[in-house]
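In the block that follows, a single chain appears as structure tokens, in the form predicted on its own.
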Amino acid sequence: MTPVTPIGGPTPLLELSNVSKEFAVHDAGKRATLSAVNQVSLSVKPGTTMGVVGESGCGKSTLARLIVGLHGMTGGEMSFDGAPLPKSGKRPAHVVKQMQMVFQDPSSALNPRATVGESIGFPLSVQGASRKVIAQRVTQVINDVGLPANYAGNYPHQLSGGQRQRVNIARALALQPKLIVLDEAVSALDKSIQAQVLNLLKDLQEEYKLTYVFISHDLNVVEYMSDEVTVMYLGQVVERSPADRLYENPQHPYSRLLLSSIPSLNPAESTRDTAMDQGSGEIPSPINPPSGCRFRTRCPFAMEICATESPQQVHAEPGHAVACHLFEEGVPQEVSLARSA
């Protein structure tokens, strides 16, 4: 799939072309390939948020860990900050350092054992920080999270679950990174304290001046801390484009099916776009995707074309990318969906 740059504007500081990621996996007794991630190009400029949305299994998290090295590549090509990344997913100390993640369980992403001054201070002990140093890097991030700076003798068990996901956020900025990836950071999180945590990621975007990746199943979430959203299906990118332009008007077929689904704060009003009712359903296995566009077997609109060949991206409008066979290069959404009638 052909990368869509950006258009204007500085250079990306994370930038992905044509990533993929597969697992040897056994399917009935018999080995097989698990396609995750599957030519994901996109960038991300810096002191922005790049949001990823998707249902279950459509590879965000996997691709949240090749981002930060979890995981290496098994094809593609990734850069940072203008030098290319190794595709092993090792990655070098000074790079390790500026790209930092946060989980979605923020208890098991703690160690039990250790208190939570520790747990912050212990990505800087491994970079050969001193322990003064350590011990005021420590304390300021404590406070920057809003946390009172006594918590620093205290274990993860004593903390309820919003103080916990302060404390991975802490840790996550003790290394002063460029770059945090957000794998479902506030989904485990009650409503209430998912506020306060968004409320604080976008503080301390703009006094650390972060660029975040922010993967969520919530749109609302999504829509409310991001400034461009990649929608991603089956391991694949579909469409990408400015938030409030996405909210506004999604292009894809599978971007209109994830809005439609957002719940109307009015009860009268249907939240189902009826017109893709037949586009629900079952997920296909990564194990054995639809050839061609991988989300035809639910899309309402497919061609005979959707089977055999797989879309490649275009820009829908300028600065709106759109992986799907009903458009072409400057053709408008109502031309392109009358064509398919």
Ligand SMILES: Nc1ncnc2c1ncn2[C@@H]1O[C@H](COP(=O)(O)OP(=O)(O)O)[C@@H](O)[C@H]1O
Contents of the next structure:
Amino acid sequence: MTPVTPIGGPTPLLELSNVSKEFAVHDAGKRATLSAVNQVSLSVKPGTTMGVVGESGCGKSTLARLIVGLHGMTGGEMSFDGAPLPKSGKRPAHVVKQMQMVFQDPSSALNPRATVGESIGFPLSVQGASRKVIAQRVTQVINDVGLPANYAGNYPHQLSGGQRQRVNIARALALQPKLIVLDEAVSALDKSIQAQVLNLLKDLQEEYKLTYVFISHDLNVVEYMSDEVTVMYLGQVVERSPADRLYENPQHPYSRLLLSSIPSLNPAESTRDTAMDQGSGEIPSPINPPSGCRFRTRCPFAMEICATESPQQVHAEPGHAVACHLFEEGVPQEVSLARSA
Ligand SMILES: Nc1ncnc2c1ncn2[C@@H]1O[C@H](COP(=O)(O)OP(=O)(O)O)[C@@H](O)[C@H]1O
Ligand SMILES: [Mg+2]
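Now show the form predicted together with the ligand, given that the preceding structure was the form predicted on its own.
Below: every chain and molecule of the assembly, starting with the one above.
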């Protein structure tokens, strides 16, 4: 008998279904609700990288913190390795171990008074590992991230930004996680160092079959790293797609706006479509976000329906979904594409 392959490939390692996070805030002296992440659904297959991209303030870091459990969800569901996670509060110890996070700022994430070895060993000692196990693991991961073994005795101030970020990656690896959430992990580094750290992440992924959620405002690094990409705008997912298709064939007006603002290194491409320039402008506040489609106030193609109804995700092509009324049933593809071309 031939084995049955499950439809849609392997079970996702991480699955989010309509996940939301609202913060209670004060706005002009009054209590208000800030909708930082709204009904986000995504699913990440084991061993792959899900890129998350969008402008500053669109909810990327909040999403990262929701995934690793630093924030509780105010709505929706999340599952890891096939098992549902609690909405908030303590997670099972094995889950905590298997999900790690690397933050943007390589210095503030490290204790300045702890040596590299102590910082990397800390999560292991919290787990109750013996001194010997800790020492072996620290040596292993320092080697894995391409630092010399004697760096274990150094302090963060003795290292460059790139080396410090390697230490943070080593610390994330220490507990042999399945998933690493990288939130702007290379954004503070110089371009040449960025490339080295990105390549290191790719090598580690291959070697340890790691799954990444790779978050960045930088479309170029997201393209380089990701198998699939989720585009966020003001807390919501506007488009998700295999990475190559998003960059070749972006659908949502916001994705087009983002892509048109990537500086191209290729002179032949220097005249990128600027039709979207008129659509740029201030990002509205996530306190009282626009009704209907949250992008409508910046969208040059906004229609009446956009103010009254939230667009549902529709498939532009297999695996490529877009949440925009231009693409909804009843609007022929040619028409919608012509309108947004
Ligand atoms: N702890 C918090 N309390 C209140 N508002 C927050 C908190 N964390 C984030 N926000 C707000 O949520 C929105 C999304 O922020 P964030 O997730 O940091 O976005 P990004 O990482 O994409 O720049 C912003 O408007 C931010 O001010
Ligand atoms: Mg952020």
